[in-house]
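One chain comes next, on its own, written as structure tokens: the form predicted alone.
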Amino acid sequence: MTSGPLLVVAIDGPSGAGKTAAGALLAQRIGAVLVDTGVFYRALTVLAMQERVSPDDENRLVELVPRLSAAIRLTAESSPSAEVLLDGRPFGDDIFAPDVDARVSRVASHRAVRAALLDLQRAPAEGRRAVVTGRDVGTVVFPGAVVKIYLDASIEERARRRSRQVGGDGIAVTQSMTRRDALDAGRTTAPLVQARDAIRLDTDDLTVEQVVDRLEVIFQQRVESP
């Protein structure tokens, strides 16, 4: 049986940048499984929510961490990707829901609860190729990562797309995102930064496609040419 990933793909930046859309689509195009690790801490949060624990209690979220599984699924367009589930079922658009915005980042912040979710973070890619996208993918989850991307565009660009995205006034959204930087640049566990072997992508002029064909053509480079 293989150990380790066979292959992954560290895509990691700011929300609103573009990583899931692009790593949906890359992940596609070379045929690897997609995995969002920022989904793993929002369907704790929702866990949390429904347990009743304060996002700042570090010990009970750990406590959580055990009740989450992953497990790898086929999307519509038979691209597989990786899903939390909680006693077997999946959380569903529950994990994206505006009062989850509000408190993943609280829980996100903690050493203990990162360091609980890892392994279930890393299962996905067992044995696989992948695609990765989060905040500390090529520093923290997977820093052996072949390739490594940081996406990035500007704040106005951002809430411009997560205003489509969710709705929403874009002053409210902008401040969001604001708050949401400082807090993922600024914990002292895992902060937002760009690694040191990471090729930096501003995506704020460029489509989705464009993105990822840039990123096709990085991974070309790096993984299949002699």
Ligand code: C5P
The other form holds:
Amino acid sequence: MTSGPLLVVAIDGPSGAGKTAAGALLAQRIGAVLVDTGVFYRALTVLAMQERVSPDDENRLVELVPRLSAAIRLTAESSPSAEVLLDGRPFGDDIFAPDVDARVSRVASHRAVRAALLDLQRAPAEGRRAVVTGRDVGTVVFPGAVVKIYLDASIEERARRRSRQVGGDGIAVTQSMTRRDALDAGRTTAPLVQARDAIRLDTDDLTVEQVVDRLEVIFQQRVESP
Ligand code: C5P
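Please show me the structure of the same protein in the form predicted together with ligand C5P, now that we have looked at it in the form predicted alone.
All chains and molecules follow, beginning with the one already shown.
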């Protein structure tokens, strides 16, 4: 029998809102494992591209899921984080490539695909303190999370941050992001939405450190002195 997550901080929001950067730093400060649930959808998208499976073919996508597994990566520089393995081997940075960005929200739109990935996303947080980032963490993956945060920023600021990360033309990045936002917020299963009990933080005028300072205060108020 599993013990369930000890303490989960759920951070949801659209891409470029700063979830991963803030989540990683918060995880380091509070001694938690970082689980970025987006990498599971990205990994399945890469595998589907390799196997020439359409992002719209729900049944065949689900059949690919058993080839994926989750592990915890330990490095000297940062806190432990969840990674996805394909047939036992880690994916490379190609999961963040623009052609994956262009397909991933279609892959993530299917109810059966989302259901098939849930256990993999939850496993790295089992029995640990975890910071879990994504689109539906506070609503679906960990609805019982002790702290729920919804990070947001204007489309201009989010596109600027993403362009800095991936390079390339700002207009193309904005278009790709707007398309992804619309699919993620418009789907019927687990759409991107702020959980009713989430605290919203607009990060336009905040540095990552300032965001994490606020998150740490919220965490301490909720957890360390409830
Ligand atoms: O967070 P990231 O941009 O890497 O996520 C990639 C895509 O994976 C999102 O645009 C979304 O379609 C999907 N996703 C999701 N639910 C999550 C995390 C990611 O649907 N919890």
